[in-house]
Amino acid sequence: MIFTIFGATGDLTTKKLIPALYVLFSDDQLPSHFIVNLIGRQPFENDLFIEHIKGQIEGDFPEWDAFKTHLKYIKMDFTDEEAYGDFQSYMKSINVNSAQERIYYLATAPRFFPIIAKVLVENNLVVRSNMRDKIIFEKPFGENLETAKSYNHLLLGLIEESQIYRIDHYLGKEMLQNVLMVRFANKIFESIWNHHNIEHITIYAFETETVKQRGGYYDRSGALRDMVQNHLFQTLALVAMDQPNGLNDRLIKDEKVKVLENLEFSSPMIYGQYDGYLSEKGIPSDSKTETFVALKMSVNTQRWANTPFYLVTGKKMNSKRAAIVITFKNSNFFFESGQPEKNTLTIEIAPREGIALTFNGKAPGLQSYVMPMKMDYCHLCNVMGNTPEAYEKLILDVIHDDASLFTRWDEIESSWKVIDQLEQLKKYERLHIYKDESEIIERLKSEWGQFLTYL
């Protein structure tokens, strides 16, 4: 197997590509002979940059050493066309086999996807219908609908749609894996699954990091583009979909792309950026780039009647965390010692792992009060050893031809048209300058009600 990876001096090579790969490696899931290119613009010498790379890199890898020998720093500007032909006869020269598995991973902006899809097949480096010769591409999958609908066709000129992996990253992630399973294996769950039984369902993905040294490539997108067109909306879709005819992966993505078409939006939206966004390094002085956003959503389907769902997603906020959270309406019945809470469940996808279901029950002693009370799942306590990491998940499926957790172009599509209304739209609402999580949420519940407790 050779596997190329374009864009490999940015934080997603050392902090995710190269980890996921060196997991599979020490797994034994990787073929017996592989090679890792590391295609980059900038001036390191081989083993430099692999001395830098690991010390990019936290945890331990005891087997680092054997590992390093498959890894290749090749110096290269993949924009300049002239440039591929060197790669070219450095690819006959170690590809031996006409069966070798050739992978490239695009970990570049979108705006680098056309050209470097497009000398790869002039190089003949992938040819079309050779199955054995596959390109991800890392989210976004453009940015905006024009430019995705651009990328897409240049693609389906070049090469089969079987050839192409949209990653998101997200979908790799165990418990986004586990919502159909919880819902679908579970008669208790689908059959209050409606707007009848549920009240709202927020889905959430809080980071604590600022925008680091992504500045130029961030605030070309913002939040809404870089965790709402896919992350958010892809979870919305798992949540919100009917039950498809069966389990595979063009059935779930058919019942997927429903939702995403059926998707509408009201006021207000709400949009903020840190106190301190503009002093980082690439971004504009007179940025109006959102780095928090949170949108009020509908699905106009008959599960789904006049039910909201929540988005919302910032950086700089307290702690990392990630949830989806379905509240189901009030109990009908009346009790004199008081209401009950409203039932609750909770699909905990970072950093923690678990489901969590909140109801209400007797609370001990003589009299009969309500006591709301908790029956909590922790994913990683049932697992020895480690659970795959999103990227090793993916990674791993790319080679085996597995394309079920990776999107489809109607699913993109469907998506991106969304946005560009958001978009339109963002212009006349106000950008809230936010110092911490605090600030902005107090102005979230403002506008939204105090129910949002759990944010």
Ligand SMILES: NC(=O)c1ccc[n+]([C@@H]2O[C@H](COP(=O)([O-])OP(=O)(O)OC[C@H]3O[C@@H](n4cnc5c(N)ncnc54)[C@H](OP(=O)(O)O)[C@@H]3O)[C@@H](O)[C@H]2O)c1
Given for the second form:
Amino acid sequence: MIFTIFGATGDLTTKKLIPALYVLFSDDQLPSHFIVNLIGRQPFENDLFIEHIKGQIEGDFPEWDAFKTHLKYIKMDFTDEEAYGDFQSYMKSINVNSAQERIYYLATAPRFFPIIAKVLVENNLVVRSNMRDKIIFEKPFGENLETAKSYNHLLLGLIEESQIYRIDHYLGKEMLQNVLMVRFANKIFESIWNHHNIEHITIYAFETETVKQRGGYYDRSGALRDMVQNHLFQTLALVAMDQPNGLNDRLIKDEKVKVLENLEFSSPMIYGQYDGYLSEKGIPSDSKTETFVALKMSVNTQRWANTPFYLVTGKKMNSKRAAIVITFKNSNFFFESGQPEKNTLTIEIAPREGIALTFNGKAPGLQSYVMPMKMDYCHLCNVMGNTPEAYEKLILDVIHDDASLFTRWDEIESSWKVIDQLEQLKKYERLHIYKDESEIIERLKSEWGQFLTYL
Ligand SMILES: NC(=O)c1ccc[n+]([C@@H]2O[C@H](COP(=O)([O-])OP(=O)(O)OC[C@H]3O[C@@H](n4cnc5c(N)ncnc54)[C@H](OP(=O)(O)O)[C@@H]3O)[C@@H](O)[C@H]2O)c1
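Requested next: the structure of the form predicted together with this ligand (the form predicted alone having been shown above).
Entire complex below, previous chain first.
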């Protein structure tokens, strides 16, 4: 296998892709003969670059010396079409077996997708219909509906859909994969999974990080395009979809698309930018890019009627955390000695992976007081070793030609349609500058109400 990463000096390659490949290597999941080409434009010498990468990743890597012999840094400007001639000769020199798997990972901003894919095909580095040649495209796929459509059109003129892997690593996360299992394998949940019983659903993903060195990329994107269009909409689709006729990839995606095509939003939307953003490297001093967004959505299907779906994401928050919180309606039964609380089902995505259900019961003692109780399942506590990281799972899926956890074009198209509308309306919304998490969350609660206690 020849695995080539475009964007070798980027954050994604260092923090996620190299560690994922290392784990697959140490678990004997990679073919015995493999090379990882790392393409970047900076003038690194091979050994120095590999040491540089090692210096930036956290954790123990006891088999690093064996692993690093498979890594090769290639200095190349990937927008320079001429440069691919040398790359092609190099690939021929290492491609001893014509049945060899050639996987290209475009860990770059989306605007580079068309040029890289085009030149790879022109140089026979990817051959149409050769299912051993595959290209992985990082999220977001496009910057808006128009660019996403044009990239997709161009790609389908070059290669087959089955050679295209549009990655959204959220779908590789254990608890996202668990959503359908929890919903459809349990009568107790699926039978009440509708607007008759559910009051509202919140999906949130908070990061502590600022944009750091990624200002140039982030300022063109913002939270809507960087997080909502992909991670949050994909999560919402899994939570809100109807039961498919079977658990096969196509049927599941068909149901997800129905959700995405029926998304509606309502005001107020809350946009924020962390204080200090304008001083970050690569950010224009008058930038209005949002680093926080909170949306109230609804899914216009029979199942959901007017149930609100709150989507919230932000940078520079107090802690990194992501979860889905399903809040059920009030019980109709009233007790003299206390009011039952609303049941909640929380699917924790990060940092802890788990599921918690709150319910009401009798407090211990002679009196008949109602008391909130909690059943808590910790996913990590019950497995031997570590659960796989999303990127490990997804890279392995590409090697095994399994596209079920990758996004299909129509999912992306319907997501961009909604985001484009939101981008238009954003201009009329106030941008709140927040010093810290508490400031922006207080703002959110003052607009939407104090009920979002779990945020
Ligand atoms: N960072 C994450 O954890 C993460 C997670 C999920 C998805 N993503 C997505 O992954 C993509 C890349 O993210 P990132 O954080 O890795 O971005 P990044 O840190 O800005 O990296 C982009 C890479 O592209 C390289 N590059 C740009 N133009 C080039 C050229 N003409 N020739 C060769 N190399 C060139 C940059 O090289 P230089 O160093 O020379 O500028 C850098 O290595 C984005 O679309 C992002 O949304 C990132």
